[in-house]
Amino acid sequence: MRQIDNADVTPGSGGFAAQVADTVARVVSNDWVNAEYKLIVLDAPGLAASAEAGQFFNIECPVVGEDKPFFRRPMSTYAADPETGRVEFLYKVAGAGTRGLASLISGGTTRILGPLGVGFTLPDDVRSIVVLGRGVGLATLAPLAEMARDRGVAVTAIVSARGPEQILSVERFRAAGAKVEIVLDSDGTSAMTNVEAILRRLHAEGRADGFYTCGSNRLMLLMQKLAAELDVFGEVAMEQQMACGLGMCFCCVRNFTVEGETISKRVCWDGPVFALSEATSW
């Protein structure tokens, strides 16, 4: 492992202020967790391993056959451990970039730029939170559950998936002390009416001082509506195509609603974590 091109990245207004490293990381393992997702573990001590919940990296993806990814791929941090110097990413193999990433084997290397972006926050008055995610969004939320545990905040994780074979991160949430509720398309429990009923029940039980979500537009809109109605603090981690990851290319600009006005923000720079109330449908 070698670490190069460290730089202080301090925006003039908004956005994150941190050190960023372009790190050449060694592959420890890169294994399938189900038919669609892989978990890659990288040896990347230094700044990379200091990533916080909600932050992401821009990862270099190898050229494989006809797949020639030009840009790096943004991926949320699934785990980062300064003591071991390891960083983990859970990703769906779906296109040229991730097919290249899936080809990496133990002992190989790849470059990762980060940690990037603004991570999750836990207000002082929050004692119990609900995280709601689907697909790779669960990879973003799992570190939040661990951050909450370390701060004495209780967590309920609502894990959504198409069916039992697509369920992700349940054991990770449980290991963090979270109570897990699984909702599936295959048995109808992921229906919006049922998810809404679960959220309302958790709030009535005093288990929802904060709402956090990632990975699904319809789930985000549901949480956003209930957060406004029930006066619950909320954050959402946004997913977006990116090129530089540093706010320079403006590739990731999205519209947000701030105090009644439509404002354009860069997801990589001002986020990827935003106030739930500001997010707009995609």
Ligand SMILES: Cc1cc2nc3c(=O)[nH]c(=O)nc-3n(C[C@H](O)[C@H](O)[C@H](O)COP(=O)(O)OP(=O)(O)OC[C@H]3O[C@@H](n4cnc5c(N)ncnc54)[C@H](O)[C@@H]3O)c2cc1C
Given for the second form:
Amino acid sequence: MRQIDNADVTPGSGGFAAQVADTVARVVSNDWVNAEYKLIVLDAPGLAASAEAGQFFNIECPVVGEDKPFFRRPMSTYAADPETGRVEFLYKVAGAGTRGLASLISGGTTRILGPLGVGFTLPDDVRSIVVLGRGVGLATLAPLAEMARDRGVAVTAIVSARGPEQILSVERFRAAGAKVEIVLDSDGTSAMTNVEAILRRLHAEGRADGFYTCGSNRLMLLMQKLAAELDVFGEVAMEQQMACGLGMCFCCVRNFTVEGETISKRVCWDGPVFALSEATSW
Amino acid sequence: MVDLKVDMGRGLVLANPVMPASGTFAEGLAKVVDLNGLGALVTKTITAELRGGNPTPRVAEVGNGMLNSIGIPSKGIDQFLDEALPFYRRFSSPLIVSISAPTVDDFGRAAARLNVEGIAGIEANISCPNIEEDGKAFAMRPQTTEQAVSAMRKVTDLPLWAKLTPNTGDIASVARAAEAAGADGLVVANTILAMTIDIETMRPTLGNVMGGLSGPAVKPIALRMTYQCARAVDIPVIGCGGIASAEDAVEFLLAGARAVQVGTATFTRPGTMDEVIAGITEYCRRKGFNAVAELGAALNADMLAPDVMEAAQ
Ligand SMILES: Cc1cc2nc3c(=O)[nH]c(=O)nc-3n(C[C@H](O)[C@H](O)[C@H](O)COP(=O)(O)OP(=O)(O)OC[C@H]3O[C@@H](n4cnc5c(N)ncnc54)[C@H](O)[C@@H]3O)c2cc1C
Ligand SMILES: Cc1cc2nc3c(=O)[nH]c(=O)nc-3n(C[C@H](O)[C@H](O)[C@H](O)COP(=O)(O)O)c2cc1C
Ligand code: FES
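Alternative state: the form predicted together with the ligand, after the form predicted on its own:
Expanding to the full complex; the earlier chain stays at the top.
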């Protein structure tokens, strides 16, 4: 979005069409969903609301007291609806930036830059998928369940959490028609051996042509191993500290294995969603 | 109508005095901002050799600014000419290619390869380590500055800007050396060497231990250096460091800069350069200047003795 009219100083700007907007978004609500997470609903019509599953925004976080976040903070699109112009983020209140974000009240505004990055893909021959996530990773995966539903693809969501209080997004997954399996640290069901058994069973039942994961290195490694063994399509959404979010600063690099070679890629530009087979441990 | 054009010498005239700082700009900005509206485009520094860049974390927030130890990851000049150049040629703004090299001769060889259609000028990032001089940045000293700039001047007729480092004791002498060696302009300046430590982990915050400070925190220092350089040389000076608004940019233009570069601010507000262009125009109108080029001679600083300022270093 061009905030200012500078037609007289930018000859040739006539044909310019932005693909990413720095939208001044208005807060509709910003409420706690559990002890650690808040859901912010923003009025952000235009390009922002066209964000697709897996794409993210770089969000300006207000300065509050001693908290002076200088960079913006990257957040996955939890929901975006071009019809209502609403964009939502589900975020964990962690440090200076997210504390600032948590301070926003309805009617307030902040800038959100996006949609950014490359989102999830659903190849045509993938008819059933498993999404496996933990913590904030579930926020990233929730819109994928809806995208799959809209394409008639069956979804099983494996939701991993420390205990029942930390379970996130289950209603979103169920509303999208997904079968939900909850695995917890508190009762031991989140152990890798159990999650592996669930994945193998789903695959044997013909419910897993695609694997998608976010939010846990160990879960990513497990899915990567099984995807290779069972020849299943897979993607992972990655995180890394960011400054620009637009592929310009090269601070968000991670290593990937592409055709046997280690290659550095920018999470904000080449991702944040990557082929599961290329990911390396983080 | 305010005339925003600035003459950078050697036939290079920019439509306005605002351009991105090297390393803070890439193809991605074209998704948000109309690049045709910028005075020039300046690439991330490229090198002839392939380079991997530094370990992560590569950035840290500090007060009103940032530290970076990105380094200069580079896929080489061939890759730049084959892949990036065609992209930038789609825009009308002149393209300035930033180059760096580990030795004087390599600077010459790199510059010689850029006599290519679509490249309007060279910005030599001589703020990087000189491996023949114990890793000291070329622009730390007048002599190594002179050597690097001369090596490039011999092989190119393109406008040649030298980007100076603030990590030197006597920037005016470095500026004069670059001018004497044939530079057409000076970019003042690069990041300030700095570090931070996380007291909880008791580790340096950056994977590389030290990094460069940029953003609003460095502005007064960059402004002072711009002023000193503009007084020391006759070639145009391009002010750079902490510019985040039109007001900041006007300060640099009043200090004697012919043009300005915006870096870190684009990370936090991608539309900053557009706002700076519009705001400079508005300032000129309000103050009754017909042309932005008039700002360079407008500073009321007669009361200041520059020698005293240099002595204060
Ligand atoms: C593409 C992407 C999507 C994300 N989506 C979500 C989401 O939907 N919900 C959510 O709660 N979190 C998400 N995160 C993580 C979120 O960006 C961090 O939790 C947040 O930046 C923490 O900032 P802070 O100031 O509160 O924490 P601090 O720890 O004070 O942050 C210090 C610095 O580290 C960076 N940082 C800290 N943790 C992370 C992290 N996990 N990933 C990247 N940078 C980090 C911060 O941006 C900041 O620069 C996402 C990250 C990425 C890269
Ligand atoms: C992430 C980052 C990468 C940079 N990379 C380069 C570079 O490749 N070459 C260069 O000459 N300067 C580089 N710089 C320095 C900037 O061009 C500029 O001189 C400096 O950041 C000061 O301006 P600012 O405060 O507006 O950012 C970089 C700065 C940052 C923050
Ligand atoms: S955050 Fe700047 S390149 Fe990815």
